[in-house]
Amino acid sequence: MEGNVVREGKTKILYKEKPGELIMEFKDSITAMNGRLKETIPGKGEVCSKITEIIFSHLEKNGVNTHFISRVSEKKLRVKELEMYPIEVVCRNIAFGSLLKRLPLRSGEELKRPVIEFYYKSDELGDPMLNEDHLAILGVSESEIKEIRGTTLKTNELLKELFRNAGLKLVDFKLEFGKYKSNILIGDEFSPDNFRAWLENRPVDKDLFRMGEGRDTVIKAYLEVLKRLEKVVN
(Lines of atoms letter the chains of each structure in order from A and count residues from 1; the text may use other names and numbers.)
(Lines give C-alpha, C1' and ligand atoms only; values in the text may rest on other atoms or scores of the structure.)
Protein backbone atom coordinates (compact mmCIF):
# COMPACT_ATOMS: atom_id res chain seq x y z
CA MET A 1 0.00 0.00 0.00
CA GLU A 2 2.96 2.34 0.60
CA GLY A 3 3.45 2.57 -3.17
CA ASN A 4 0.00 4.10 -3.63
CA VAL A 5 0.48 7.31 -1.66
CA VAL A 6 -1.81 10.05 -2.97
CA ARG A 7 -0.77 12.73 -0.51
CA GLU A 8 1.22 13.01 2.70
CA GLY A 9 0.75 15.85 5.14
CA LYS A 10 2.16 16.74 8.53
CA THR A 11 -0.09 14.35 10.47
CA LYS A 12 -1.76 12.04 7.92
CA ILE A 13 -1.07 9.96 4.81
CA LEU A 14 -3.66 9.22 2.13
CA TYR A 15 -3.39 6.01 0.11
CA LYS A 16 -5.34 5.05 -2.99
CA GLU A 17 -7.25 1.82 -2.48
CA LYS A 18 -9.80 1.70 -5.29
CA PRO A 19 -11.71 4.20 -7.45
CA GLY A 20 -13.53 6.71 -5.28
CA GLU A 21 -11.98 5.57 -2.00
CA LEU A 22 -8.86 6.32 0.03
CA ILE A 23 -7.20 4.99 3.15
CA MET A 24 -6.42 7.77 5.63
CA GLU A 25 -3.59 6.88 8.00
CA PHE A 26 -3.02 8.99 11.11
CA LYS A 27 0.58 9.59 12.15
CA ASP A 28 1.87 9.88 15.70
CA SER A 29 3.27 13.32 14.84
CA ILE A 30 1.98 16.63 16.14
CA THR A 31 2.81 20.06 14.74
CA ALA A 32 2.02 23.70 15.45
CA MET A 33 2.88 27.14 14.08
CA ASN A 34 2.68 25.90 10.47
CA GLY A 35 5.04 23.04 11.20
CA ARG A 36 7.70 25.03 13.03
CA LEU A 37 6.99 23.00 16.17
CA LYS A 38 7.12 19.24 15.69
CA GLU A 39 7.02 16.22 17.97
CA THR A 40 6.20 12.51 17.86
CA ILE A 41 3.74 11.23 20.46
CA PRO A 42 3.37 7.43 20.52
CA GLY A 43 -0.28 6.40 20.32
CA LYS A 44 -1.56 9.77 19.12
CA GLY A 45 -2.46 8.54 15.63
CA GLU A 46 -4.69 5.79 16.97
CA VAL A 47 -6.43 8.13 19.42
CA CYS A 48 -7.11 10.76 16.75
CA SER A 49 -8.44 8.16 14.33
CA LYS A 50 -10.84 6.82 16.97
CA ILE A 51 -12.10 10.29 17.91
CA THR A 52 -12.60 11.10 14.22
CA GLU A 53 -14.56 7.86 13.76
CA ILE A 54 -16.80 8.68 16.75
CA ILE A 55 -17.48 12.24 15.57
CA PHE A 56 -18.12 11.40 11.92
CA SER A 57 -20.33 8.42 12.82
CA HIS A 58 -22.35 10.69 15.13
CA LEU A 59 -22.73 13.30 12.40
CA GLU A 60 -23.79 10.69 9.83
CA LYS A 61 -26.45 9.34 12.19
CA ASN A 62 -27.82 12.86 12.52
CA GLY A 63 -28.00 13.75 8.85
CA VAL A 64 -24.60 15.39 8.24
CA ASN A 65 -22.65 13.79 5.41
CA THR A 66 -18.92 13.10 5.82
CA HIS A 67 -16.32 11.18 3.85
CA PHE A 68 -16.00 8.46 6.53
CA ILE A 69 -16.78 4.88 5.44
CA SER A 70 -15.25 2.46 7.93
CA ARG A 71 -12.29 1.59 10.13
CA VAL A 72 -9.42 -0.37 8.54
CA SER A 73 -6.95 -0.76 11.41
CA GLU A 74 -5.75 1.02 14.56
CA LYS A 75 -4.56 4.12 12.70
CA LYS A 76 -6.39 3.83 9.38
CA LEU A 77 -9.86 4.80 8.19
CA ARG A 78 -11.47 4.15 4.82
CA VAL A 79 -12.90 7.35 3.36
CA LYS A 80 -14.48 8.62 0.16
CA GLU A 81 -12.12 10.40 -2.20
CA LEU A 82 -13.16 14.04 -2.35
CA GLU A 83 -12.35 16.92 -4.64
CA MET A 84 -11.35 19.25 -1.83
CA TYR A 85 -12.12 22.94 -1.60
CA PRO A 86 -8.92 24.93 -0.91
CA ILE A 87 -10.43 26.40 2.24
CA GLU A 88 -10.70 25.79 5.96
CA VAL A 89 -13.91 26.67 7.79
CA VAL A 90 -13.61 27.67 11.45
CA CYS A 91 -16.59 27.79 13.81
CA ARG A 92 -16.16 29.62 17.12
CA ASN A 93 -18.38 29.41 20.20
CA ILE A 94 -16.07 31.03 22.74
CA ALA A 95 -13.71 34.00 22.37
CA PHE A 96 -10.21 32.59 22.27
CA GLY A 97 -7.11 32.39 20.09
CA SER A 98 -6.82 34.67 17.06
CA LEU A 99 -10.36 36.03 17.48
CA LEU A 100 -9.08 38.07 20.44
CA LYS A 101 -6.75 39.91 18.03
CA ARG A 102 -9.66 41.03 15.86
CA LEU A 103 -12.52 41.83 18.23
CA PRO A 104 -12.73 43.55 21.65
CA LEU A 105 -13.69 40.41 23.55
CA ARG A 106 -12.58 38.83 26.82
CA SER A 107 -10.74 35.52 26.66
CA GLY A 108 -13.21 32.74 27.44
CA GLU A 109 -16.27 34.89 26.79
CA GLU A 110 -19.21 32.98 25.30
CA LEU A 111 -20.20 34.44 21.96
CA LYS A 112 -23.77 35.60 21.38
CA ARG A 113 -23.89 33.41 18.27
CA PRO A 114 -21.44 31.08 16.54
CA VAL A 115 -18.87 32.88 14.40
CA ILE A 116 -18.00 31.29 11.04
CA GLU A 117 -14.68 32.17 9.40
CA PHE A 118 -13.14 31.07 6.11
CA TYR A 119 -9.40 30.68 5.50
CA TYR A 120 -7.36 29.92 2.40
CA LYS A 121 -5.52 26.65 2.99
CA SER A 122 -1.93 27.68 2.27
CA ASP A 123 1.04 27.30 4.59
CA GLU A 124 3.07 29.53 2.26
CA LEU A 125 0.63 32.43 2.67
CA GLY A 126 -0.05 31.73 6.34
CA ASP A 127 -3.67 30.56 5.84
CA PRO A 128 -5.14 34.07 5.33
CA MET A 129 -8.75 34.83 6.23
CA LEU A 130 -11.18 35.09 3.32
CA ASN A 131 -14.43 36.92 2.67
CA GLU A 132 -17.11 35.74 0.26
CA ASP A 133 -15.64 37.74 -2.63
CA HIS A 134 -12.34 35.93 -2.13
CA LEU A 135 -14.21 32.61 -2.07
CA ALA A 136 -15.82 33.48 -5.42
CA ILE A 137 -12.36 34.09 -6.91
CA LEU A 138 -11.38 30.63 -5.67
CA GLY A 139 -14.37 29.17 -7.51
CA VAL A 140 -16.73 28.62 -4.57
CA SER A 141 -20.26 29.61 -5.62
CA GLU A 142 -22.84 31.42 -3.48
CA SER A 143 -24.93 28.24 -3.21
CA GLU A 144 -21.87 26.24 -2.12
CA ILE A 145 -20.98 28.86 0.49
CA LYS A 146 -24.54 28.74 1.80
CA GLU A 147 -24.49 24.93 2.04
CA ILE A 148 -21.07 24.87 3.71
CA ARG A 149 -22.18 27.49 6.26
CA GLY A 150 -25.38 25.57 6.96
CA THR A 151 -23.56 22.27 7.39
CA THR A 152 -21.02 23.91 9.70
CA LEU A 153 -23.73 25.40 11.90
CA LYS A 154 -25.64 22.10 12.08
CA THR A 155 -22.38 20.30 12.93
CA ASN A 156 -21.74 22.84 15.66
CA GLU A 157 -25.13 22.32 17.29
CA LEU A 158 -24.80 18.54 17.21
CA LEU A 159 -21.27 18.54 18.59
CA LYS A 160 -21.82 21.17 21.27
CA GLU A 161 -24.49 18.89 22.70
CA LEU A 162 -22.33 15.78 22.34
CA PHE A 163 -19.38 17.46 24.05
CA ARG A 164 -21.61 18.90 26.76
CA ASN A 165 -22.91 15.40 27.50
CA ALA A 166 -19.28 14.29 27.74
CA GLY A 167 -18.51 17.03 30.28
CA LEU A 168 -16.53 19.05 27.74
CA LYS A 169 -16.92 22.55 26.35
CA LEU A 170 -16.48 22.87 22.57
CA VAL A 171 -14.61 26.14 22.13
CA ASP A 172 -14.02 26.11 18.37
CA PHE A 173 -13.17 23.76 15.51
CA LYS A 174 -11.97 23.63 11.92
CA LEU A 175 -13.67 21.76 9.08
CA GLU A 176 -12.60 20.97 5.54
CA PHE A 177 -15.05 20.19 2.75
CA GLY A 178 -14.95 18.45 -0.60
CA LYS A 179 -17.18 17.18 -3.38
CA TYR A 180 -18.09 13.55 -3.97
CA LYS A 181 -20.35 12.84 -6.95
CA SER A 182 -21.61 16.46 -6.82
CA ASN A 183 -22.40 16.21 -3.09
CA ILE A 184 -20.58 18.42 -0.57
CA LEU A 185 -19.16 16.35 2.30
CA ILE A 186 -17.06 17.07 5.38
CA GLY A 187 -13.57 15.65 4.86
CA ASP A 188 -10.23 15.45 6.65
CA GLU A 189 -10.48 14.65 10.40
CA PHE A 190 -12.11 15.84 13.62
CA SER A 191 -9.78 15.44 16.57
CA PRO A 192 -8.04 17.51 19.27
CA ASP A 193 -5.60 18.46 16.52
CA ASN A 194 -8.25 20.66 14.89
CA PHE A 195 -10.75 21.48 17.64
CA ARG A 196 -10.45 23.23 20.98
CA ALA A 197 -12.20 21.65 23.95
CA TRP A 198 -12.03 22.52 27.63
CA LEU A 199 -12.49 20.30 30.64
CA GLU A 200 -13.28 22.53 33.62
CA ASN A 201 -11.83 25.44 31.59
CA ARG A 202 -8.55 23.59 31.00
CA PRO A 203 -7.53 22.67 27.43
CA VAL A 204 -7.59 19.01 26.38
CA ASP A 205 -6.38 19.63 22.84
CA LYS A 206 -3.37 20.73 20.80
CA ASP A 207 -3.15 23.99 22.74
CA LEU A 208 -1.28 21.97 25.37
CA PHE A 209 1.46 21.32 22.82
CA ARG A 210 1.46 24.98 21.76
CA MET A 211 1.89 25.90 25.45
CA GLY A 212 4.98 23.70 25.72
CA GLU A 213 3.51 20.77 27.64
CA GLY A 214 5.27 17.42 27.25
CA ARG A 215 4.18 14.35 25.31
CA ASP A 216 2.74 12.58 28.35
CA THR A 217 0.47 15.52 29.19
CA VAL A 218 -0.74 15.84 25.60
CA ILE A 219 -1.56 12.15 25.06
CA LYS A 220 -3.24 11.97 28.46
CA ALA A 221 -5.54 14.84 27.45
CA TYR A 222 -6.34 13.26 24.07
CA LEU A 223 -7.13 9.96 25.78
CA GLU A 224 -9.42 11.77 28.23
CA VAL A 225 -11.39 13.21 25.31
CA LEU A 226 -11.64 9.77 23.69
CA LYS A 227 -12.78 8.13 26.93
CA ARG A 228 -15.47 10.72 27.53
CA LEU A 229 -16.80 10.59 23.96
CA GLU A 230 -16.84 6.79 23.94
CA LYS A 231 -18.87 6.82 27.12
CA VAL A 232 -21.64 9.05 25.73
CA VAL A 233 -21.97 7.37 22.32
CA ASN A 234 -21.91 3.75 23.58
Contents of the next structure:
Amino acid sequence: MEGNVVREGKTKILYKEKPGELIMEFKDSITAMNGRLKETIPGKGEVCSKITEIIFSHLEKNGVNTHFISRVSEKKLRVKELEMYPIEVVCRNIAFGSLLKRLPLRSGEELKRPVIEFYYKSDELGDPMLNEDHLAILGVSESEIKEIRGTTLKTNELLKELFRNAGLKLVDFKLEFGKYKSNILIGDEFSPDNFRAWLENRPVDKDLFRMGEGRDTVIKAYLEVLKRLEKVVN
Ligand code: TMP
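After the form predicted on its own, can we look at the form predicted together with thymidine-5'-phosphate?
Whole complex next, starting from this chain.
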Protein backbone atom coordinates (compact mmCIF):
# COMPACT_ATOMS: atom_id res chain seq x y z
CA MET A 1 0.00 0.00 0.00
CA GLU A 2 1.05 3.60 -0.52
CA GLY A 3 0.38 4.71 3.02
CA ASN A 4 -1.82 7.59 4.00
CA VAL A 5 -4.31 9.34 1.79
CA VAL A 6 -3.26 12.99 1.67
CA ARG A 7 -6.16 14.19 -0.44
CA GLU A 8 -9.01 12.67 -2.42
CA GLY A 9 -10.62 14.72 -5.17
CA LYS A 10 -13.30 14.01 -7.77
CA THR A 11 -10.97 12.13 -10.12
CA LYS A 12 -7.73 11.45 -8.24
CA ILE A 13 -6.36 10.24 -4.91
CA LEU A 14 -3.00 11.38 -3.53
CA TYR A 15 -1.06 9.11 -1.17
CA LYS A 16 1.98 10.03 0.83
CA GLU A 17 4.77 7.57 0.18
CA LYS A 18 7.93 9.12 1.53
CA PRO A 19 9.08 12.65 2.31
CA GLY A 20 8.78 14.89 -0.72
CA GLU A 21 6.96 12.32 -2.87
CA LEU A 22 3.35 11.36 -3.52
CA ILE A 23 1.55 8.65 -5.43
CA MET A 24 -1.17 10.06 -7.67
CA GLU A 25 -3.92 7.54 -8.45
CA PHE A 26 -6.32 8.27 -11.31
CA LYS A 27 -9.89 7.14 -10.64
CA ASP A 28 -12.30 5.89 -13.30
CA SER A 29 -14.73 8.70 -12.48
CA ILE A 30 -15.62 11.64 -14.65
CA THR A 31 -17.45 14.73 -13.44
CA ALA A 32 -18.76 17.98 -14.85
CA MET A 33 -20.78 21.00 -13.73
CA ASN A 34 -18.87 21.23 -10.46
CA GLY A 35 -19.52 17.57 -9.63
CA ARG A 36 -23.26 17.63 -10.34
CA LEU A 37 -22.77 15.35 -13.38
CA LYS A 38 -20.90 12.19 -12.40
CA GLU A 39 -20.20 8.81 -13.99
CA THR A 40 -17.76 5.92 -13.77
CA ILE A 41 -15.98 4.92 -16.96
CA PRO A 42 -13.94 1.73 -16.60
CA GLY A 43 -10.43 2.24 -17.98
CA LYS A 44 -10.54 6.03 -17.86
CA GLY A 45 -8.08 6.32 -14.96
CA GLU A 46 -5.50 4.25 -16.77
CA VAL A 47 -5.87 6.21 -20.01
CA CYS A 48 -5.62 9.60 -18.27
CA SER A 49 -2.57 8.50 -16.29
CA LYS A 50 -0.87 7.36 -19.51
CA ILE A 51 -1.66 10.59 -21.36
CA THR A 52 -0.35 12.58 -18.38
CA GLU A 53 2.85 10.53 -18.37
CA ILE A 54 3.41 11.07 -22.10
CA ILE A 55 2.79 14.81 -21.88
CA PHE A 56 4.85 15.42 -18.74
CA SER A 57 7.74 13.31 -20.09
CA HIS A 58 7.64 15.30 -23.34
CA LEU A 59 7.67 18.59 -21.41
CA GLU A 60 10.57 17.44 -19.21
CA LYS A 61 12.54 16.36 -22.29
CA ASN A 62 12.08 19.88 -23.64
CA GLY A 63 13.11 21.77 -20.53
CA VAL A 64 9.76 22.33 -18.81
CA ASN A 65 9.74 21.13 -15.20
CA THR A 66 6.82 19.04 -13.94
CA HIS A 67 6.17 17.02 -10.80
CA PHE A 68 6.27 13.68 -12.69
CA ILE A 69 8.87 11.15 -11.47
CA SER A 70 7.85 7.69 -12.72
CA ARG A 71 5.02 5.24 -13.32
CA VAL A 72 4.02 3.01 -10.39
CA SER A 73 1.22 0.89 -11.89
CA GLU A 74 -1.64 1.09 -14.41
CA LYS A 75 -3.38 4.00 -12.71
CA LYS A 76 -0.65 5.38 -10.48
CA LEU A 77 2.17 7.85 -11.01
CA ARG A 78 4.92 8.83 -8.60
CA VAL A 79 5.22 12.62 -8.35
CA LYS A 80 7.07 15.25 -6.36
CA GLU A 81 5.08 16.70 -3.50
CA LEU A 82 4.41 20.34 -4.32
CA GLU A 83 3.12 23.24 -2.33
CA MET A 84 0.29 24.09 -4.69
CA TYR A 85 -0.78 27.56 -5.75
CA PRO A 86 -4.56 27.77 -5.26
CA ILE A 87 -5.04 28.68 -8.90
CA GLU A 88 -5.85 27.19 -12.28
CA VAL A 89 -4.08 28.56 -15.34
CA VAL A 90 -5.99 28.26 -18.61
CA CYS A 91 -4.32 28.78 -21.98
CA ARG A 92 -6.36 29.12 -25.17
CA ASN A 93 -5.54 28.95 -28.88
CA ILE A 94 -9.07 28.83 -30.24
CA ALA A 95 -12.17 30.74 -29.17
CA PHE A 96 -14.37 28.23 -27.41
CA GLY A 97 -15.95 27.45 -24.03
CA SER A 98 -16.19 30.24 -21.50
CA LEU A 99 -14.08 32.65 -23.61
CA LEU A 100 -17.14 33.14 -25.81
CA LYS A 101 -18.89 34.72 -22.81
CA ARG A 102 -16.12 37.36 -22.50
CA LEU A 103 -15.09 38.35 -26.00
CA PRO A 104 -17.02 38.92 -29.22
CA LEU A 105 -15.44 36.04 -31.12
CA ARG A 106 -16.79 33.35 -33.42
CA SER A 107 -16.88 29.86 -31.89
CA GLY A 108 -13.89 27.95 -33.28
CA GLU A 109 -12.04 31.03 -34.46
CA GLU A 110 -8.21 30.92 -34.16
CA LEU A 111 -7.01 33.50 -31.66
CA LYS A 112 -4.46 36.09 -32.82
CA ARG A 113 -2.27 35.06 -29.90
CA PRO A 114 -2.59 32.63 -26.99
CA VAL A 115 -4.81 33.87 -24.17
CA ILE A 116 -3.86 33.03 -20.59
CA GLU A 117 -6.38 33.27 -17.75
CA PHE A 118 -6.10 32.66 -14.02
CA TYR A 119 -8.88 31.20 -11.88
CA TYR A 120 -9.17 30.74 -8.13
CA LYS A 121 -9.66 27.08 -7.18
CA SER A 122 -12.73 27.30 -4.99
CA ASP A 123 -15.85 25.16 -5.37
CA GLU A 124 -17.55 27.45 -2.89
CA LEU A 125 -16.94 30.58 -4.98
CA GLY A 126 -17.39 28.75 -8.30
CA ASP A 127 -13.75 29.10 -9.47
CA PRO A 128 -13.86 32.85 -10.25
CA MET A 129 -11.49 34.42 -12.76
CA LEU A 130 -8.64 36.44 -11.23
CA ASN A 131 -6.65 39.47 -12.28
CA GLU A 132 -3.08 40.20 -11.13
CA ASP A 133 -4.26 42.24 -8.14
CA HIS A 134 -6.40 39.31 -7.00
CA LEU A 135 -3.38 37.03 -7.43
CA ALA A 136 -1.29 39.36 -5.23
CA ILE A 137 -3.93 39.11 -2.50
CA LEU A 138 -3.67 35.32 -2.76
CA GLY A 139 0.09 35.63 -2.25
CA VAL A 140 1.28 35.04 -5.83
CA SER A 141 3.99 37.60 -6.57
CA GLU A 142 4.59 39.43 -9.85
CA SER A 143 7.74 37.41 -10.55
CA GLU A 144 5.89 34.15 -9.88
CA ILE A 145 3.09 35.23 -12.25
CA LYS A 146 5.70 36.08 -14.89
CA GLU A 147 7.36 32.68 -14.54
CA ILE A 148 4.02 30.84 -14.58
CA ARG A 149 2.97 32.76 -17.71
CA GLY A 150 6.29 31.96 -19.40
CA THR A 151 6.07 28.25 -18.57
CA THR A 152 2.46 28.13 -19.76
CA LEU A 153 3.37 29.73 -23.10
CA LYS A 154 6.32 27.39 -23.61
CA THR A 155 4.11 24.42 -22.73
CA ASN A 156 1.56 25.66 -25.24
CA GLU A 157 4.13 25.91 -28.05
CA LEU A 158 5.51 22.43 -27.33
CA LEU A 159 2.10 20.79 -27.03
CA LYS A 160 0.50 22.58 -29.97
CA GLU A 161 3.24 21.04 -32.13
CA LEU A 162 2.97 17.61 -30.50
CA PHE A 163 -0.80 17.57 -30.98
CA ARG A 164 -0.47 18.82 -34.56
CA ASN A 165 1.91 15.94 -35.29
CA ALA A 166 -0.69 13.60 -33.81
CA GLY A 167 -3.36 15.01 -36.13
CA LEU A 168 -5.10 16.84 -33.29
CA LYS A 169 -5.81 20.51 -32.69
CA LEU A 170 -5.04 21.75 -29.18
CA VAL A 171 -7.91 24.15 -28.49
CA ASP A 172 -7.18 25.03 -24.85
CA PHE A 173 -5.95 23.50 -21.60
CA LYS A 174 -5.66 24.01 -17.86
CA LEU A 175 -2.47 23.77 -15.81
CA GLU A 176 -1.82 23.81 -12.09
CA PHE A 177 1.47 24.87 -10.53
CA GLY A 178 3.25 24.32 -7.24
CA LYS A 179 6.56 24.89 -5.52
CA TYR A 180 9.18 22.25 -4.87
CA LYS A 181 12.38 23.34 -3.11
CA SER A 182 11.76 26.93 -4.30
CA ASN A 183 11.28 25.90 -7.96
CA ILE A 184 7.94 26.33 -9.69
CA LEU A 185 6.79 23.08 -11.34
CA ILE A 186 3.69 22.00 -13.25
CA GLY A 187 1.61 19.70 -11.05
CA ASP A 188 -1.68 17.81 -11.26
CA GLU A 189 -2.41 16.07 -14.59
CA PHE A 190 -2.64 16.76 -18.31
CA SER A 191 -5.47 14.70 -19.78
CA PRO A 192 -8.62 15.14 -21.91
CA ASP A 193 -10.37 16.03 -18.64
CA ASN A 194 -8.42 19.31 -18.61
CA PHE A 195 -7.68 20.06 -22.25
CA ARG A 196 -9.77 20.45 -25.34
CA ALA A 197 -8.55 18.74 -28.49
CA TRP A 198 -10.31 18.39 -31.83
CA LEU A 199 -9.92 15.62 -34.39
CA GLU A 200 -11.22 16.91 -37.72
CA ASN A 201 -13.03 19.62 -35.74
CA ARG A 202 -14.81 17.10 -33.48
CA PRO A 203 -14.03 16.99 -29.75
CA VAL A 204 -12.04 14.06 -28.33
CA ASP A 205 -12.11 15.30 -24.73
CA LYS A 206 -14.43 15.85 -21.76
CA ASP A 207 -16.73 18.07 -23.85
CA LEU A 208 -18.24 14.78 -25.11
CA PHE A 209 -19.33 14.00 -21.54
CA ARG A 210 -20.48 17.59 -20.99
CA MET A 211 -22.58 17.25 -24.16
CA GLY A 212 -24.25 14.11 -22.76
CA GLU A 213 -22.44 11.42 -24.78
CA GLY A 214 -22.30 7.95 -23.19
CA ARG A 215 -19.26 6.33 -21.60
CA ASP A 216 -18.38 4.24 -24.68
CA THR A 217 -18.05 7.34 -26.83
CA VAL A 218 -16.01 9.12 -24.15
CA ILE A 219 -13.52 6.29 -23.52
CA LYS A 220 -13.16 5.69 -27.28
CA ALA A 221 -12.19 9.33 -27.76
CA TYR A 222 -9.71 9.30 -24.84
CA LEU A 223 -8.15 6.10 -26.23
CA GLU A 224 -7.85 7.70 -29.66
CA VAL A 225 -5.92 10.61 -28.10
CA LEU A 226 -3.63 8.17 -26.26
CA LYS A 227 -3.00 6.08 -29.39
CA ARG A 228 -2.12 9.15 -31.44
CA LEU A 229 0.18 10.64 -28.80
CA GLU A 230 1.93 7.29 -28.26
CA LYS A 231 2.64 7.14 -31.98
CA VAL A 232 4.31 10.56 -32.14
CA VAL A 233 6.46 10.31 -29.02
CA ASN A 234 7.76 6.76 -29.65
P1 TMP B 1 -13.58 26.85 -20.12
O2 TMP B 1 -13.71 27.23 -21.56
O3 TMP B 1 -14.77 26.11 -19.58
O4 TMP B 1 -13.18 28.01 -19.26
O5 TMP B 1 -12.36 25.79 -20.04
C6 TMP B 1 -11.10 26.07 -20.57
C7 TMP B 1 -10.19 24.86 -20.46
O8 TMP B 1 -9.85 24.62 -19.11
C9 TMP B 1 -10.81 23.56 -20.97
O10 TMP B 1 -9.79 22.83 -21.63
C11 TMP B 1 -11.23 22.83 -19.73
C12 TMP B 1 -10.26 23.32 -18.68
N13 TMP B 1 -10.85 23.46 -17.36
C14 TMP B 1 -10.49 22.59 -16.34
O15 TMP B 1 -9.67 21.70 -16.53
N16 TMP B 1 -11.04 22.75 -15.11
C17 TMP B 1 -11.95 23.73 -14.84
O18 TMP B 1 -12.41 23.83 -13.70
C19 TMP B 1 -12.33 24.63 -15.91
C20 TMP B 1 -13.33 25.73 -15.69
C21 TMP B 1 -11.75 24.45 -17.14
